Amino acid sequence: MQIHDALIGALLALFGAVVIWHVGSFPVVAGQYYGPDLFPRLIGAGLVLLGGALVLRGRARAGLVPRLMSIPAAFEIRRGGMAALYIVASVASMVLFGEIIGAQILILAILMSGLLARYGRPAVSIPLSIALTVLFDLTFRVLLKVPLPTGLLQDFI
C-alpha cells in the first residue's frame, strides 16, 4: 500500500505543529540564550515546512482529487523493505557496538554502505561519507558538548 504524498505531508505538518505547541511548555533555563526547547522546536518547524512542501507537491502531481492510497509494484515493496531493514540494522549496530567500536567508525560504515548501495559511485560516496562523519562528530562533540563513544579511536580523539 502506498500512501499519497499529500496525506503524508499533512500528517507531518500536523505532527510538527503539535511538537512546536508542546515544547512551549518546556522550562526556560536562566542565563542561557537557548533552552531544552530549541531542537524540538527546530525539528517541529522543519516538519511543518517539509510537510507543507509534500502537500503542495502531491497536489500538483495528482490534480484536484488525488488517490490517497494505492498498491505499489512488487519491486517497490522489496526496495522499501530493504531500506527499512537497513535503518533497523544501523540503529541496532549503534546500540550494540557503539561503545566497543566507536560511534565515528560505525557512522562512517553506515553512511558509506548506504550511499554506495543507493548511488553506487565510490568516487562520490566515500568522500561524502567521510565529510559527513567528521561534520556529525564535530557537531556533537564540540558544538553540542555531547560525548560520543570513541571505542577503537579512543587514543586518537
Given for the second form:
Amino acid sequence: MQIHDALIGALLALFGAVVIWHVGSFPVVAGQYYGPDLFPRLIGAGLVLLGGALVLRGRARAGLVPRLMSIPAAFEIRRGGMAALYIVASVASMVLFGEIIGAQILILAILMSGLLARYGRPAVSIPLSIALTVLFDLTFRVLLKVPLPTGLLQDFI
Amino acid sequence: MFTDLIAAAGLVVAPETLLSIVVAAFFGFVVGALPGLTATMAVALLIPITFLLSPIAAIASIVAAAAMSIFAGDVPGALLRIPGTPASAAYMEDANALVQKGEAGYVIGASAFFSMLGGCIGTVILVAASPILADFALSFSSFEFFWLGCLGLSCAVFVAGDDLLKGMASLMIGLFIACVGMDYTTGYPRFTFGSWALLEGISFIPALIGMFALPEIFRLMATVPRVQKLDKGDGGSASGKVLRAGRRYWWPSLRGSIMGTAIGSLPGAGADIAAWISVAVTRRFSREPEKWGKGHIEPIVAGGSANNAALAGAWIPALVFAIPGDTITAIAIGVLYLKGVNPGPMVFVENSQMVYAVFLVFFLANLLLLPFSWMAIRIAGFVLRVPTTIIAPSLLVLACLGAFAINNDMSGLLVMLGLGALALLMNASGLPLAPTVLGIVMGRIVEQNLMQSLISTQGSVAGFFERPGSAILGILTLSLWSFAGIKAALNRPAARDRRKMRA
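Let's compare: the form predicted on its own is above, so bring in the form predicted together with the partner chain.
Zooming out: every chain and molecule, the one shown earlier first.
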C-alpha cells in the first residue's frame, strides 16, 4: 500500500491542529512566562506547516486531484489482514490474559498457532514451539530475572 | 605513576578479575543481542553479583558487560532488522542491506573491529584528557545543552536522506511522542489520556521494538514463505574486507571515536546519541553519499566507533567529578561507593592504582570484542539459514518479552503495538523512521533544557546568546538550519528546471 504525499500531509496538518487545540487546555502557571503547552504547541505548529507543505507538493506533482492511495491486490489484503490479526491478537492476549493465564502458556499458544499456520508440518512445529517456549522462559525468567507472570502455572514453576 | 601502573596490572590479571571479565562479557553479549534489553539492563542485572567481587573485579565486570552488549546490539539489527540497542538503530539499514548481499561475516566483523577501535581510542582519550574534558563538560549550562540538543536534532536532516520535508515531518512525530508524559516543569500530565502507565512518558525501548520489529514481522507473515536466499557476497575473507575498510575509512572511524568520547563525556548524552550524531556527520561529509542506505560499510564504521567510544567518555565526569555521564556509569558510581572507593578528583591521589586498573580493564574488555565477534559470526550463519516462517512467530514472542522486560509492565506491549502501527503507516507514506527515533531519544533533553533556560531568563530569548559557548552553538545551529533550508529550496524540481532552462 502506498499513501500519497497529499493525504499524509493533510493527516499530519490535521493532527498538528488538534495538538494545538488540545494544548490550549493546559494550565497556565502563575509567575511563569511559558507553561507545559510551549513545546507541544511548537511541534503542533511544525506539523501544520510541514503537513501543509506536503499537501502543496503532492498536489503540484500529481495534478489537482491526486490519487491518494494505491490499494494492493485482494490476495495481498487477505494475507496482510491475517498477519495483522495474528500480531494484534498475540499482543492483546499477552496484555489481557498474561497475568491470569501466564506468559508461558500464551507464548506456547502464540508460537504454535504461528508455526502451524505458516510453517505447517505439525511434527516439527509442535515440538519446536515447546522447545522455544522453554528456551525463552529460561532466558528471560531464570537467567535475566524478568518477572514474567506465571498465571495458571504458578504452583508448578 | 609507573609503579601504580604495574600494581594496577597486577590487579587486572588476577584470576578473579579475568574470570569476571569473561563471564560478564558473555552475559553482556547475550543481553545485548536480545531486542529490548539494553546495556544498562545488563549492568543492572550484574549488581547483585558485584557484591561478591573485589572492587576492581566488580568494575571490570560492569565495563566488560557494557562494552559487549553495545556491540552485541548490532547483531540482531544486522541479521533481522531489529536493533538490539537504540545505538544500533543508527546504522541498521546499511548493516541489514549488506547482510542481504551475503556479507554477514563482514558486517559483524566490522562492527566488532570498529567498536573495539572506538573503545580503545576512547580509553586513550579517557586516560589522557579526563580532567580537561570533564572540566569543559561541567562548564555547560542548560543553554549550551539546549543548542547541543538542537544540533543533534539537525542530524535528522542528514539521516533522512534526500527528502528534507518528510525527514522534518518524521522528526516532529518523534518529538511529539517524546512529549507524552508528565511535563518537566509542572508535572502536568500531557497526552496521557488518564493512563498512569504513560505518566513516565513513552519508554523508547518498546517504541523502538514496535517501530522496527513489528513491520518486519508483519512483512514476514504477510508475504509468501521463502527460505532466505542471500547473495554470495563479493568473495574474499571477512577479516580481509574489515582491514580494507579500516584503511579506507580510518578518518570516519577516528572522527566517530573522538566525537563519541566527547558526546559520552556530556552528562545525559550517551552511546545512543553519539552513534546517531556520528553517522549523520559522516553521511554529510561522505565521498560516497549515493551508496548510503543500500548496504554501505561507512555508517557501521562511524556509528560502531562512536558508541563504544562514548562508553569510555562517560567515565570521564564519573571518575573525575563523580557525575555520571550515562546510566551505566551511574550504576558504576554506586558500586564504587559500596566498595569504599569514592570517585572524584581525590580518587587519582588516594586510589590511583584503582584508576589505572579501570583504564586497563577498558582496553581488555574492548579487545575481547574480537573473539566474541567470531562467535557471533558462527551464530549468524545458523540464524540466516532458518526459514522465515519459523523466524516470524519467534520474533513476535521475543519482541513481546523485550517490550515487557524494560519496565516489567504489560503497558510496554501496547506502546510497541501502537508504534508498530505508526511505523507501518509511515512506511506506506514514505516517511523515514530514523528521524522519528532521533526525536524520541532527544526530545525530552531538548525540552527540559529549553524550559530550564527560559525559566532562568524569565522568558527572554536573548539569554540563549549571552554566554560565549551558547552563542557559538546557537549561531552554528541556526546557520546549519538556514543552509539546509536554502539547499532544499535550490534543489526543488521547479528551481532545478529554471536553472536548466537558463543554462
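From a predicted model like this one, the values you see are computed outputs, not experimental measurements. Rigid core: the largest C-alpha set superposing within 1.5 Å between the two forms. Numbering follows the first chain given and starts at 1.
Once the rigid core is used as the reference frame, the Cα position of L115 differs between these two forms by less than 2 Å. When two forms of a protein are overlaid on their rigid core, residues whose CA moves 2 Å or more are considered shifted, and F15 is one of them between these two forms. Superposition on the rigid core between these two forms places the CA atom of P127 less than 2 Å from its counterpart.
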